[in-house]
Amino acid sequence: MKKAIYPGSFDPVTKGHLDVIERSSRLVDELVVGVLNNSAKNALFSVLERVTMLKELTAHFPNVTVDAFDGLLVDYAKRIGAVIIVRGLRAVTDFEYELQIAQTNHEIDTDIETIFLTTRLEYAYLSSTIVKEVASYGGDISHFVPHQMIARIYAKYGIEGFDQ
């Protein structure tokens, strides 16, 4: 049975991240979305809020699960057993810094492999960092973020009047 981790912050889930994780989760027996808990990242909503909308969104997917982790990655991958690391990459600038990490983590633990999934072509621009920055404008988020969180986006900035 092959169990993989998709890791992330998730702070918000786009569109891009479904994506990966709908298209991985048909490679592998079990999928789990990761999100990471990183203290050092001033981040807009908590683990608990970004878990929660995640398990939300991926209820409809039988071998999807979430969960929250902090530490290492390759610890937590082989603390729950999964030897597959998945990676979405929008664009070349992403695979160095991507490549990088996956040498490191094969460096620090050989079991476990880490595979890279292009994102489809409309959502290569996208990161939540875009979606941040637009939000906090009153900008359309429409295409970039699941309807079920629009609202809850605009709130984290105080703006009220968009229903989900």
Ligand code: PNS
The other form holds:
Amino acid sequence: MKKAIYPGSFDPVTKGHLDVIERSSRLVDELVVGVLNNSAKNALFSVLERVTMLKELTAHFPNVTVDAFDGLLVDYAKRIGAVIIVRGLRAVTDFEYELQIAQTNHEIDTDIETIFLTTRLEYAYLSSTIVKEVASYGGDISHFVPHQMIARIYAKYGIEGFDQ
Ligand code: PNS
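After the form predicted alone, can we look at the form predicted together with the named molecule?
Zooming out: every chain and molecule, the one shown earlier first.
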């Protein structure tokens, strides 16, 4: 049984995240989407909201579960029996940061490996930060996030009246 964790902030979850979830869930027996519970971050959605939305959006994947974690990722992975960390790589700009985290995690726990999925080209530019920037000005985010998320994101900026 190979169990993997796909960690992140998911604030908010994007189509790029969902693509990585779908593709990595096919590579392992069980995939846990781990939402970082980081109170220091100025988040748009609470951790509970993010977990709830991710559960909704991944309900059709039989081997995917969603959970929140705090503390070190490798400690959480160990606790739940995950031996693989999944991360998405969009562009070369992600590489240095991701390499540093992966190598640090491996230094802390050599039993846990990080694997990277290159994101689909159509999502290569996409990030939660970009979604928030566009949404905050009332721009069209329908290409960036699942349709169930659109009204919820706009609502955070006080923009109402969008159909789900
Ligand atoms: O979606 P993000 O914000 O790029 O995800 C970053 C995340 C959650 C993978 C990373 O910040 C993390 O693992 N944080 C938990 C603390 C930790 O273990 N850091 C890595 C060792 S430096």
